[in-house]
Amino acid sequence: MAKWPWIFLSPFILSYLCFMLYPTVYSLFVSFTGWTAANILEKPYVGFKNYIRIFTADPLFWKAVGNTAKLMLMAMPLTIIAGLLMAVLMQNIRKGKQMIQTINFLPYVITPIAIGLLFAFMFDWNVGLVNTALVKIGLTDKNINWLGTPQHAPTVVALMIVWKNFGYFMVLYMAGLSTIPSDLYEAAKVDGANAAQSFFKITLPMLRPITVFVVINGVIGGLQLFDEAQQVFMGAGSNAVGGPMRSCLTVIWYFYDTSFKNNSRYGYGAAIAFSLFIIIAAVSLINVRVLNRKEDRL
């Protein structure tokens, strides 16, 4: 009788041994290597090379390092504020209510393709909708060239970022407020608290679980960024790796560069992903560590 169970589980056991475990086992092996698309046949051994490199004399991998960090402080507060505020507003509206849901959802789902050609039409230089706007309206005499100069491109990919997930974390955030007891409001509106107040004193709190996995997720998220920012400059038909001045360069973009364009380095290129790996087990961490400790204190 025990055999069944093992039969049934045995598909989901094979695929993961297969398409999971096996690919990541064989890619940390080859991140002590020096394989390259030169010499197919040939793995040389070479240690801890590709790591020291990475981490000492690599000044492209800690550009894209800080390039992934500045796009995810300029996107993450900004997208958890806009769905928090979502979610609340969705709470006080009675029709329309699943349609605007649906709207504002759907930029989640679509396709990263689709995302960075709508962006890169947006934010042309010299028929974009948005220069055409800020033209007309008088903010400025010429066009801006959004997506040509470092100062700029960032900008238009945490825009970018916002847009695509907003609408996920107002979902999570609508989930969350859905849990919070009506009694709470009513007590605090019988002791006098106005609309601010019990939003601060009451929702807020309440909503912590929920905060503390939309930051998790939305810096795991971060640091994995690469279709957004890769199809927006391929939109506006740029090959520049990382946009002008690698501005717009984030790791799994140095990552895909490295291990399939730029002479197809298989070994380097697998240290940079485990290398991402450990980035992100020990933001993941310490992010753990402080929200839990500001929540104790409370």
Contents of the next structure:
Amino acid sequence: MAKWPWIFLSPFILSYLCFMLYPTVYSLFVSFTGWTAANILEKPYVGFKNYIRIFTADPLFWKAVGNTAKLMLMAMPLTIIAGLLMAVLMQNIRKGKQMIQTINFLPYVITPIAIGLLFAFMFDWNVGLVNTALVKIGLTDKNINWLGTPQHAPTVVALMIVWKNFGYFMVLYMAGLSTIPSDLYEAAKVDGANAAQSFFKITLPMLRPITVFVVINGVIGGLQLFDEAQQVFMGAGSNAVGGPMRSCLTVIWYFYDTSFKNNSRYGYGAAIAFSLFIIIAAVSLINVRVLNRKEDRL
Amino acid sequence: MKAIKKILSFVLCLSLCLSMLTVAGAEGGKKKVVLWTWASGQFDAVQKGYFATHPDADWEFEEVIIDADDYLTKLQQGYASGGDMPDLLMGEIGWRASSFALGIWDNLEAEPYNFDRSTVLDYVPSVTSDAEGHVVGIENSQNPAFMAYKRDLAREYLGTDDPKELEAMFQTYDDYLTVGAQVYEKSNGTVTLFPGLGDVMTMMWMQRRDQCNMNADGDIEVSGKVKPILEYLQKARDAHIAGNLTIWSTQWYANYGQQNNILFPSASWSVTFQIEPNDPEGCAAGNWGGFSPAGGGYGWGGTCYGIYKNSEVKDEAWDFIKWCLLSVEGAQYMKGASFFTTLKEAYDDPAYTEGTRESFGDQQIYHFMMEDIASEIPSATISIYDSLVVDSMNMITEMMTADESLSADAAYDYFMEDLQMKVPDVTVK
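Follow the form predicted on its own with the form predicted in complex with the partner chain, if you could.
What follows is the entire complex, opening with the chain shown before.
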């Protein structure tokens, strides 16, 4: 067997084995132990105890799953719609197109800490720009405590996710739009179709593969939501894990808190991580099945 | 072109070799005592003092900055992975029991340290001991906490800025309610006694620091202190005696320099970390004062220092700790940063507690903190559940601030439910 391909591949293979496969397998092993910081040198084997507790007797885990799903449902459709609309608008812009593209894409590359602080200041209860604007235009006569109540806090986090990601979705849709043959639009025009009809009958169906990709990736990213939510509350000075009444406690935040912050239960934390993996795999499978079935029908 | 390439290669190789030699040289140099700290520069003056008085000390001090929130995590990860660990350990009172439980702190009462617990103030060893009762840390300061106030606002709304008169005015917590409601009315809602409910909660919580969060059976037992605090917070909110600022938020810090509140529950370190940096004008005018709050002086915060059990520079690290935290000479250096030693001997000299600060005008603030307040501090307790309990308490306090309809009873139920969710295996009472 030729040795050179192996030699050239070895840096990647070794790195993958050391930094990806080994930590993953080790984490799986840890998830079957009762390893805690209080007894840091021992990893007692507990079998499926951690998993059984997560799925049957851990209300906080399910609260976190529910919060994550809620945030995702609030943010995902808006992000997709905003990204798609911006991409379509970009197609018709002649002047300053690149600048607008860059501006829209910038939030995606800004560090979550900066975004968290930015939103914390914007939505501050006392001196935030949003409240100042709302009071000035007369929509409310009293400042709204955006980040301090479980009713409003998820909205702010969802808005932050939309603002951060729609530029990325826009770029993906722009790539998709560039592959649609222009003669389809010309033919539709000849047949008397207006702009809205062209959009719904040609653009949207032709962008289905991009939408499938965006939805699946968006759901996976959404289920891993952590730093944006955490940073906005930290920026506001709140010490409470998960925001007001844990209303923005996501699964990863819960995992982080359980493993490394307040509880320091590594075994249980690893089990939470693998439980999330199971949930992501299941949701992705359902997504692919549903979206592919629809595609087959077309 | 070839010659240039050769020269360039040679220069690059040479620089690589030289840098490697430099690193090797550095490794072979002086011993290093490494401290992981979130309070960078805290030891700068003390360090200079130590090396000036110890010319034979042949080692270097190295600080690695770790955020206080991440400190325990880093210790756990470093120890579990066999990675780099500091020689000098720090333990904040909120989570130090969890840190002690790691078993990485050396017993300072054993060889080679032979620390004598009778040399420090009587209440200290209980909060610097591990579960086995061994002293593993040395407290860096007494952290007496009191009621700081703004003199100009006190004169305007309370009719006096004399600390004794103010102390007489606020004898009970109900007095805060009565006077606070009058201040709110008089100022048309622009001035409140306290910045936020978080300040009130923290003060009340710390005044109950002698009640451990964990009982003898290993259960969490907090209802006895949580319930009265929440009941008072409801009254405080309804009487408008506190603003809506979240404690430790950016605005909360900035608020020290504004004219919105009169009373600021403060610890000794609040003077140098909160009051003076955020209210330079007020401090220059000596606009601050302090009095003993209703319920008495209390201890707030606290950081102890200990030695990593596998450190290779234990003697050097201990010598440093001993000098700066357990010697009269070191105590003078620490005092400059408002850190008051727990060494009994230092208080034999009345001059140690003398002195004023510009921010507190002519009030004998050191004597007030170290003699008047420190003598009232109840003994403290620590448990591995402290950070979990405080996290729930913070969240409920923020909720009570945000939701004016949230009653103390409902808040208590939320608190118990929330805490129980975090530790389903432990009984929460």
